[in-house]
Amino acid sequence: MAQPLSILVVEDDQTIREGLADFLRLHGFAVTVAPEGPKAMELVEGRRFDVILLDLMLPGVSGEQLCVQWRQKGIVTPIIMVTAKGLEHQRIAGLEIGADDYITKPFSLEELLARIKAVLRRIDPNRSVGQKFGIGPWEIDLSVLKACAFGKEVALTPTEGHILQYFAANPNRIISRQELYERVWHDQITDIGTRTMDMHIANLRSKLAIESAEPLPIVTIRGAGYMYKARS
């Protein structure tokens, strides 16, 4: 049986915190709660979560400070920030420092659930594109680790397949090396990890090159990472 997806709820209001936890558990999530920043930091550094629901207005250490510290440490867990109604500057600031989405109080629990599912679709390629998907001119089938285009068939390694699947699930978005490494290799990136990943990307470009046809549309963004440029 698959493990339930895990969510960390960081909220100082006990009534709201307990209500959110009960609702999310009812919908099959494994929920951990933190009433303030230091406890949240301890939990995130000690284990892996699938999503963090983070209130901005926390005592002591704010949600913004937590988000900045986590991103600086290379933690790429999706963060949905909870902001007060009307504070548009907070929402913009939250997205700029690394939050994946935001929701404004008061919000319906159904809206929250929809936003969580949307974030999970973006980070989980199986939810977005499945085992069969297209990327550029290629049709990829991970069940048999094959790429096909223009009558040409190419064998893929499992790692190559997962790289392509993650790009296909996140089109037209800059993906940092840290993010790609964590999603595909499930580890924090190192210098060796960076070289390993770059080598895999180079091998894919070479392997899936087609003479006088479209190149593999995964481009390097200098100083930022990679992007899969999908057709609009």
Second form
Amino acid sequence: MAQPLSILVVEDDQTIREGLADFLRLHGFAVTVAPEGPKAMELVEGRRFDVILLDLMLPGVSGEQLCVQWRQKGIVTPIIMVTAKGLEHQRIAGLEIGADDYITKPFSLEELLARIKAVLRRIDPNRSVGQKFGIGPWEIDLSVLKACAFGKEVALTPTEGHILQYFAANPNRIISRQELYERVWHDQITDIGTRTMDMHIANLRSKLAIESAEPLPIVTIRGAGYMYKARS
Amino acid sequence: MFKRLIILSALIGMAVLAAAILGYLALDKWRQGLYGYRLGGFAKVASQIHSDVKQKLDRFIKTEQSRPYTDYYPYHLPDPNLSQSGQVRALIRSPLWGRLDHGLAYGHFQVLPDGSIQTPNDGLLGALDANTALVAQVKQVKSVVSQHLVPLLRPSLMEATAAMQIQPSLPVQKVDQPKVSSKAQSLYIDTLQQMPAESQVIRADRQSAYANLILNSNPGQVIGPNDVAPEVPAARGLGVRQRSARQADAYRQLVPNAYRAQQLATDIQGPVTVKVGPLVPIVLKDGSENASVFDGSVYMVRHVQVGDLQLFQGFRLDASRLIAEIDDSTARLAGQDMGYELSNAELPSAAYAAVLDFGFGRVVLNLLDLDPGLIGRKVRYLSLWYFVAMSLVGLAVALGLAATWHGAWQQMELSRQKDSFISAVSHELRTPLAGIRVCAEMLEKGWVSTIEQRDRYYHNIRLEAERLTRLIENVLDFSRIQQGRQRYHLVEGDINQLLRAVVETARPLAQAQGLEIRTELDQIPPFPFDHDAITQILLNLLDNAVKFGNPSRDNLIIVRTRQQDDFVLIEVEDHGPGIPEAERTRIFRPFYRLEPEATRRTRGVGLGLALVWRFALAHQGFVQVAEARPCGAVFTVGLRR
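Next block, the form predicted in complex with its partner chain, ref. the form predicted on its own:
Expanding to the full complex; the earlier chain stays at the top.
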């Protein structure tokens, strides 16, 4: 089952940092705090977060520097800049260096929560295909966890449904095992996780195999991951 | 702004450079102009001398050209047509009598058809009381003419006589001229070569004409000026022949045999045509040219025909007199700063040389610059002023640009400080407000679950409010000081008492950062001070110690007071990392902060220490920072008692 969404709060002001941590924990997030830039860098490189709330004026390494470095390292975790820098050019600069949203101090906690949720929705690729989508000959309906094709109906587990949804949302693109695991299982991949994922893919292929019809168009790319080959 | 200033500076620099170069070029042109003007002055003087000499020559030649042919006779009878009726016609002595030099002419003579030479001074030759020197000169003239000129003239004279009315052509010799530098200007004087080509034709009384010939035919005859002329008819047409045997003999001697019979048979009464030709220069090497600037002696000779009689009359051009005339003109016309020298060739020392070219000879007029360094001195003088002026202009421009750059830099710095200040104030206002709002929202919405948590939120709200208050106080104080509106109320009081109270206010802030404040206060007698200012001083110093005192060696901040001379000293000491020596002066500047904006660990807008400095000055005191022992910083504020 999916774990609570993790949030990193990078904020040097103790009052705000403590208040935000209390507030977010209260709303079901797993909160980690970092009072300065180097600490935040260390945390992000060590584990995965779903959202980062990033102050810009930080001791050690500035928020802008952190954001740029993370994006350069391919870390795609959504970043919401929470800062006292409220001028237009500062907001634009923040968004251009890789932030997903920008909120200026002082702010409303409820507004911040709404923005966190919005960012999480925005970055969820499944939104593009919705609850009902097609993959190969199969019509998938996640609301009832069923796949239908040629009058045949197959029941799916929620994880299988999310795997199919992620593939449908990212057609014709190599998806690494790490990426798939992070997006579906919301966790860092391990050897056990890899085996679990491969087993789920194998199960899906056998469930959705139909004689005299085309196989499930999810192929293994050796050494890279998987790819959903959609019809052009 | 700097881009425009760079362009402006570059343009101004280029303009100054261009002006300097143009000025230098103009100076050089001016120098050249001065030399040209000087040279023009020489040329003008040379031209004036040339005109003057030409005028003199023109006058001389005109005189000689219009000289009656009878002036060449020692004596002559005036033409009866020119005499008044009834007047006794006396012999007239030649105006050329008594000396040989007449203006530029020397030794007038005439060559008779038989080649004999006659001069106006021939009468002197037989006179007992004659000037022997003059007689010698006359003989010399006659000898030279006879020896050098007559051989040239005789053939044409004989030819003309044989051909009756044909005018003889005079042989004109070309003489090679000495070479002169091509730099010298050639000024041509054509007077001697541009004689009217037409002969003068006079209708004279034949009897007088012949009488004059006969009268002067005997060079040895001495006739006084008052001698009566031979008897001649008073009027034409009387048919009286009165010719003495002596006259007839003389005439025979004069007239060639071929014509004698005819002439004797001719009635000598009536008019006779006298033709006087133009003077023509003939250059001869007659031995006297050594004294001349020319290559030979210049003889001006004209042909005269009296009836059938062919004569040549002429004189030698006196080159020494000509030179003297040129010398006279030059002396008169040359400027005071000019010297001159006449020569055959251009002198190396001449500033300007002009060649007075007479056609058959040349005189080089060398004009000398008596003050050749004058132009150099003028140029150096003006150059000095020019360079002084350009240096002043350059200095003024450089100072102007420096002032502009300084102003621009100050503006830029002010703008940067302003931006930094606004950014800092914005941050420093927004951050505590955000903290207060977070705490308030948590409390308001009931999201705080425990009592401890609630108390912590209230405490944080108070800390943030105090932080805001300090910030606003600092900004307002600084604004008042900047505008000169800050008023200090010096009231006598116990400073230790005030400091203790302030320490207690600041203690929670320090404790929040894990620091303890200790006081070591000496006994200070009451003295006048501004309570608000001292409060601000200590709060700011403590705020600084809390912000920069971490990590602290012993987590201690010490507040001291003590007396030293006329000052009461307040010291705040922390045991943190301290302040680098290079920063110890700058930290008192407004808006200055030790750390970069983006990564600074501390809060503040950079006004705290600037205010401490100004408040200390308001108490005629000082503020200084030193290194604490064993580490950290100690700020000392001195207040005059």
